[in-house]
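Take a look at this single chain in structure tokens; it is the form predicted alone.
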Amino acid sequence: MAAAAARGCGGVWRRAWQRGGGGCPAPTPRGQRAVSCNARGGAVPAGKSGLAPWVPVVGLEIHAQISSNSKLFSGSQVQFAAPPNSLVSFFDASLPGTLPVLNRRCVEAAVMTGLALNCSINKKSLFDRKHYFYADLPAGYQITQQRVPIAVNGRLSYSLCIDNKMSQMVTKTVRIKQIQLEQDSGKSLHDDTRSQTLVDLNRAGVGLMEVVMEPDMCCGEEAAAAVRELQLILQTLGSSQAVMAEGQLRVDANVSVHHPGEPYGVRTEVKNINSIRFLAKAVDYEIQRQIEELENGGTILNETRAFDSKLGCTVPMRDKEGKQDYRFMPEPNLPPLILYDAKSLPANMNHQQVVNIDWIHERLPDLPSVKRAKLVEQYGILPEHSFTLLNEDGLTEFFENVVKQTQMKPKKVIGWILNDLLSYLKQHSLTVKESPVSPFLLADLLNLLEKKEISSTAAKQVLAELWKGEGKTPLEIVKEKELELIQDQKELEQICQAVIDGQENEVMAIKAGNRKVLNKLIGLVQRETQGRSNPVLVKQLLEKKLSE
């Protein structure tokens, strides 16, 4: 009987799980059909069993932490692995008669925020107490923005390949149901050796916005590409530095499956994802769970999961609460959020003591969007190099000063950046800023290949003794290595005419009308050359001395 499987985005989906490892369920192997979605829409039922299809829900809550040298509600000092509990104020402690603060830059990344997502930024907004009990929440409560966000209604579109091919790629849009202010939580440490747990109210009161986007995708790979263009986006806003292994980006995933015409299924909620990558196995691994489950005779339980990176599978961690179990109540001490616009500011309001909508939305910096179709239009390049040099840190500002800075073609010079440059970094798992080999270093070689002193044989070469980083430039390496391309045609016609009389076979298909075999003799005085030639004029020697 075939395993189940499903047709998932961009090609066929696969289990995510590996059979009996570890703890996590093995499915039993029967045949199923199940679903989920490709890039181009739809539902694509698998398998052979003539059992009803399945329709995976996707909906996301993304924590991101707001860029703010302070606290949401109090003057604390944000900073990532401080030493624990030395950034903590009075109010942070829930200390009786403290009270909160609101920090008008979290206000302003919130709105940019919500701006840059097409959102509808409410005037009027509300603060409300989340009640639960734990030991890293000292106030028993936290304070959010439940019945009025700053920010609701508003819309996503991200890119995703088809069948895995950068050259075929497909724009989605996902809603985003509204965008809200709230306080972190402090981070507890669980010592299992002494049996005990230990709080670090540092992240405690640190601002977060919660973006709520709706049930609109369908996999792990919409789930994973929505999550990185909204990196992007706020990385480029400046709002959050949403670097996920600083737990400034954390990731709640709520799935579901149901048949087709059939009300959503129950969902789980899988907590505080912090990587695209386990994003998108935590869903698919979820949504084939709950197929089997369901296909075998289960019931899903309405539960909140944790995803298991080393073993490849979401572990149940508690009933999932409803709203009422949090005891949703207005803030006190806080009043209403009031924003304005050019039209409500009053005349003779203070501008420094309000936040305004206007003022804000006219300083909005080019969205990543925006950003890759000037990339295409400006040097020419493929709009899937553009999506490349955006999602890589650095590396437009590396690609852009190196052409700035060669006499190369930009569509010649992405090449370099993408097949050699990138490949080399993620090999030695290297960023681009510790990049050894620097966009004028580079740019120099590139100017060498271009005034056809060397080879592109050669420039690797040269490239990779820059990769050593021993501060050579590479006309030092050429000259060291004698790699410059030899001027003097004599000499390269003696040598193109001593590989033709060696090669009497590939002469005599050449004359009979295979011109592929051209090729190998143009590799073979590369080769006695030490890749010295320029292929080019190499073919014309080769060429005229063949039709002799």
Given for the second form:
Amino acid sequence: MAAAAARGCGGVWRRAWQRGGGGCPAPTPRGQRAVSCNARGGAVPAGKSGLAPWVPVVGLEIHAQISSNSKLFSGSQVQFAAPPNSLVSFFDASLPGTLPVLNRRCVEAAVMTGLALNCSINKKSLFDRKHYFYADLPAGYQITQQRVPIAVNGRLSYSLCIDNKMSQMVTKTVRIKQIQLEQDSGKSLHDDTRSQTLVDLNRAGVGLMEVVMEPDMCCGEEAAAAVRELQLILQTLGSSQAVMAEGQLRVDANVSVHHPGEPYGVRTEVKNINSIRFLAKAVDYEIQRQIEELENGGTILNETRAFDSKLGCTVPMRDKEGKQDYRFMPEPNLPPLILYDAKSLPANMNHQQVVNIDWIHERLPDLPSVKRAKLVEQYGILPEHSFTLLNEDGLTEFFENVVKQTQMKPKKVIGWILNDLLSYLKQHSLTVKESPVSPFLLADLLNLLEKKEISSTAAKQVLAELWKGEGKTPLEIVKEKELELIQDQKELEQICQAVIDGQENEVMAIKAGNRKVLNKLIGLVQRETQGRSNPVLVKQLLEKKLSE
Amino acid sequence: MRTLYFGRWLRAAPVPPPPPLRVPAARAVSAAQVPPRPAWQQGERRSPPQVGQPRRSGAREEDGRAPGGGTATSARSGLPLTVEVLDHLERLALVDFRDSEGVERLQKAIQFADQLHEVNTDGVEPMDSVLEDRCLYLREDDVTEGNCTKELLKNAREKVEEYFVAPPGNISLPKLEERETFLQGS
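Would you mind giving the form predicted in complex with the partner chain, to go alongside the form predicted alone above?
Entire complex below, previous chain first.
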């Protein structure tokens, strides 16, 4: 298992180096040292140069924007693109005399997420102020939950493919340290030509859930898989739409390396990661950079670095000098947040003022891991298939619709969905919803195949025709292109006989014992019939004739 | 330069640059005298209330004043007022201690606050808000505010097409060695 794992992650490492060229201080692959993550969670290199092995340590801080109508502490709207400073209330602009009022939906979202990640929910949590100066934080502090957050001590299970063929998956777990509610800051647009910053406060005050993961991961691939799984969970719960491109999911990685048995090394924080793919790249680059630096006798600074996606490397960030003193203090304007469960529910309280953890727990939807297990059980598909089904938005529904409308077994249908449909969509950068082939059309086609009215080669031809989206049904295309299988036994027998008569040498070889030549004859029959013969039937006929 | 939403002015003909933003000096307060009596010492000088056992043994005074002279320390809390600490405070709060009198005033302020240590709080949960026995009100998730761009921008001295204008980045105090401050000498 370890060797197999070494192959997989090691391959990722070597590829990451080769990509990191051009303008960027790409770490030189000294003797192709491959640092790989094995299933036991440590990282052991191939040790080709004989130097001591390195253990990378990766921890993540993830900020997920809560999907709600209004902001965390004020009644202004939450919306992605809007005229600048149009979704800003007096509180968001931190005008004097305004006070925070907590949004119930944000509390529920945080509790849902905590329950989904197996956390203990703190029935009493507190709000604090975290002070720092920046133009997009008008109050000069951010209201967060530093001392007692809303949820602690959870875990997230995710799966990785050992090799890139998706045939072996291993499940890993990362511990969740805590989940806390906090405010988002505004947006700064830097105008370097005029030496100024333009500030848009539309995003200031939007509710965020900060998910802090323990440093249980050891490479970029693991970090990416964990974030992908968290993204799916958040989207399933509906607590966040978690679209990284729109800034609804932001990830900062803390990376350090050390020798096995020694204490953890100095860590650096990597920011400005805009997609899951870049997360893997950034983490891998940073690990390699730190290893290089330490092997050259240098030291690692406890600094914040930004990931430059064009160059594929991390660079030190300007505005972050040394350790910040955030001067945490309790938020004086907010009493503690009290949550209830079925046992502690107060009798006379207004329902609207009560957040009941058990009530929320009962209404949690099926998490991705549960959905996958159900798919595997219900349809007999492989676990790897269920991963792909859930990874693509809408693909599971598509698959289930096709299965409902066709007699073909789900195990065969899944092949058509994952190999043909999905690869076509990927080639043309389409989502499942934009597919020109609907589940109904595909089911129709698969029925024709199942009833042996067409061969599978013919079916692929029909599918290619259906992609054009001209509105024809599979049956129409089959008739148009004359792709139906020849059903007339006599006609087939005639053609088989004709081929046998024409290929004396081959016939003799077969009769002498060389069965492989039979395939050539089958091929000839196929050519004669322009692909309209069922190869299994043809083989039977030929064998019958040759044995006469 | 990232694209601005609705930033029409970017595509317009180049306009002359606006007058340079006047960044207020880090210490705009003129070199005024340190006031004779700070705000927290307005009342008569009297000895602090003797409530319970003082938590720290060591330098005990009758009237709460530090033993005179000697090193600049805050006797009770034990944190020595080194140059690093003073520089850190100046950097965080943009306060200028200016001269030794300012540092002394700081010392006295710390001593005044240290009187809190006189109270024995063993076994008592800290209170973080006078609201701790109140219910935290939960608001329904409805949109009730916003859409007051004009009013908000009325407060802005400079604006660019509905954006607030700020300096390009944080301008932090130069390092201790690189600026003129009395702290360098101490």
